[in-house]
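One chain is shown next in structure tokens, namely the form predicted alone.
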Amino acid sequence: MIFNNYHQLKDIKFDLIIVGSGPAGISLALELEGQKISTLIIEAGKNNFSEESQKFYEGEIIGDNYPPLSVTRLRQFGGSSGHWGGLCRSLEEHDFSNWPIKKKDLDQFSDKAKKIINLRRNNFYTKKINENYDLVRFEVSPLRFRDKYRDKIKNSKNIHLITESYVTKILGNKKINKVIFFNKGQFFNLSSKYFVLACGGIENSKLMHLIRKNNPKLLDPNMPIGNYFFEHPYKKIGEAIIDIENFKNFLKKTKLHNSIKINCDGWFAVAPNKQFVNYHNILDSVMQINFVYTDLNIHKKSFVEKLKCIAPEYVRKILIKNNNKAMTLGITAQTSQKIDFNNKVELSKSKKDSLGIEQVNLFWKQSEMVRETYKKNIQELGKFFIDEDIGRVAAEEKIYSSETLDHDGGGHHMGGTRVGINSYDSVVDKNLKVHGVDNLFLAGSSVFASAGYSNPTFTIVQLSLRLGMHLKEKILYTKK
């Protein structure tokens, strides 16, 4: 059932209250629905996008260039899945080296996650290209959680959703007792046995800061709330021209011709393997390589035209073979991020929103390892293209300069309430329960202890399903 007014649901008893209606919150509610567990999802935004609502996401960014916080996320039903690009891939085994769980603990939820995200398959394969590179498969979903699950939630007897309800306080002593939220010009409160924060990588940290502020004895004062925030640095790092015939021959030789189809695929992804990463002391990363068909009679100032100055004989040979047309490649890289305590989300000491709640400050800096990763990737790719005689690569000049690197992505907010063993260096345990609070849990990418190079949504859904299994046992046990 979907409401936008407190008075429509005030008499309903809830086993669980979830704050946030993005992929994490909706996936969790869906997992619990079949057990006749009464769940309420509280969403601060409206059913659709609203400029007025987005203003509540404003905040200050301190450090490197980063898109405005009111742009990189959506405050509406369905959360930031409203502008999600749809790319999915599970994390790698080594990404869990500093998590208290392993990849196998999430893999058991892959089939369910695939169905929730509306993937035709979850074939996240890894195929060897050479001694340094793997071809890695991302799946793509066209899903918008709001569009797919609006009617399902509207018709559900066990899932309840209230929109336009801004949670401003969460109160408790030894455990959480109630949430206070603003709805239709008034403040209301609701109680439940269990509570889950599922508001995204920045807002989860904000709410945890507010819990600490309003309940000073509830949380360990040393708990690193907001710390260890990270993103996926993302940037165009180069371009290439390829000899189509030689590239096809290489794909046949390596038995990759069914995985990279030049005339059908728009792009493919290449990742340096773990041995290469460790040897060169760089970050995990993936290169997205996009096919671009270029007619030089139209694009006189294209990359190929520039390349003529550097490798004129090679380009001339390629153009003669292909009737003055060429296939070029755009190369972007997405990296993990060095874990840094000082990359963090904090409450602002000077700026508040229109309801008097503190805005956030995001402290975010990319390490020099990002630049070194870009450079090593493009250098090795260039060498590989020459060795195999499949093309030539040119790097973007900026990755070799001393300028601060721009971040061309935005929106993969991870960390801030990360998972771990104790409250000294983490916020939640392996079951995503907040350390020291028996009935408060966190869901979403804020609990990530590392980023890897994969887009986070698939892992977010897997974690929510695993949390659902855990909460199912706790809630059903207390009902006996």
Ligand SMILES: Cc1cc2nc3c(=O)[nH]c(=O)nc-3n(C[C@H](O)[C@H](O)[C@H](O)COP(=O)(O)OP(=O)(O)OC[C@H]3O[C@@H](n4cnc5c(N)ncnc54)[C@H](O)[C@@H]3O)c2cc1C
Contents of the next structure:
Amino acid sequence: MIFNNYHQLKDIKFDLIIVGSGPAGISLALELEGQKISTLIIEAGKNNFSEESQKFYEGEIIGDNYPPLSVTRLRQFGGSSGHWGGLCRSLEEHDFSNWPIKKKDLDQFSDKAKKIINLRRNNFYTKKINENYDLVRFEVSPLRFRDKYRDKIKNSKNIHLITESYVTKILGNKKINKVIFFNKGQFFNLSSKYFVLACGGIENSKLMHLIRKNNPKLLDPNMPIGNYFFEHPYKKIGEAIIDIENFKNFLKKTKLHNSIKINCDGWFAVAPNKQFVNYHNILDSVMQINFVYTDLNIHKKSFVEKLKCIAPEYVRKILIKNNNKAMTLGITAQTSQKIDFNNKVELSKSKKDSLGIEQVNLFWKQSEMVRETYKKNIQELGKFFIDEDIGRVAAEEKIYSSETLDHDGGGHHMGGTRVGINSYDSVVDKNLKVHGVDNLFLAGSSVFASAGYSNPTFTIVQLSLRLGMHLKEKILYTKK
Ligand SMILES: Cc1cc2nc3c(=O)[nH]c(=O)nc-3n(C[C@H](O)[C@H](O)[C@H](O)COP(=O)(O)OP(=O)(O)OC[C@H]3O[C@@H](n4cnc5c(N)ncnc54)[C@H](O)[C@@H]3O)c2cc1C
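Beyond the form predicted alone, can we have the form predicted in complex with this ligand?
Below is the whole assembly, all chains and molecules, this chain first.
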């Protein structure tokens, strides 16, 4: 059932309140749907995009260049899945080295997660390319959670959704008793047995800060709320021209010809393996390599023209062979980040939104290791292309300069309320329960303790399904 007005649902009793209707909140609600568990999702935004709503996402960035916080996420039903790229891949085994759970604890939810996200292929495979590189398969889903799940939620007896309801306070003494939210010009409150914050990678930290501020005795004052935030630094690091014939021969030789198709819309992903990463002391990363077809008869000012100056003989040879046409590659890298206590989400001391709630400050720096990772990746790729006579690679000049590097991504907000064993260095336990509070849980990438190079949403959905299983047991047990 979907409402946008408090009075329509004020008499309903809820077992669980989920704050936020993005992929994390919706997946959790779906997991509990068939269980006679009455769930309410409280969503701040409207059904569709609105600039007025986005304003509540404004905040300050302190540190390296980072896109504005009001454009890197969507405050509407379905959350940021309204503009995500849909790239999915599960985390690797070693990405869990500092988590209290392991990859196998999430893998049991993979099939269900794929169904929820509309991923038709059933493999995130890894294939060896050579001693340094693996071909890693991402899957892509064009899914908008709002479009797929709106009718399901509308027709559900157990899932209730209220939109245009901004949760501003969560109150409790030993455990959480109620949430206070702003709807249609007034503040209201609602109660439930259990509460889950699924407000996205930055707002989860913000709400946890607000909970600590409004309930001084509820949370450990030293719990690192907002700390250990991290991203996936993302940047174009180079371009290449390939000799199609030689490239095809290489793919045949390495039996990768069914996995990489050379066409102008195609792309593939290459990740340096763990041995390479450890040996060079760089970060885990992946290069997304996309084919670009260039016809020099039409595209005069192309990268190929630039490359003609750098490797004139080689480029001329290829152009003659292909009638002035060339297949080039755009190479973009996505890296992990060194986990840093000082990368953090805090409440602003001076800026408030129009309801008087503190905006966030995001403190974020990339570290020089990101630049080193970009450099090492492109150098090694260049060497590999020459050794195999596949083509020639040109690096982006900026990564060799001393300029601060831009971050061309900005939508993967991870950490801030990370998972761990105790409240000294984490915020939630292995069941995603906030340390010290029996009925408060967190869902979403804010709980990640680290994340390698894979995009976060597949793991977010797996985690929500696991949380759903846990809450199901708890809620049904208390109903007996
Ligand atoms: C441009 C872009 C491209 C992306 N591409 C990819 C990709 O290719 N692959 C991938 O895996 N990920 C991608 N992402 C990231 C992906 O969108 C997020 O990981 C995902 O949406 C997070 O889901 P979530 O439910 O945790 O949070 P969100 O999607 O942020 O949803 C949180 C919800 O909570 C609501 N909310 C927040 N605060 C409150 C409050 N106080 N009260 C009530 N409601 C509240 C919000 O309105 C929102 O609906 C991309 C992100 C961006 C910005």
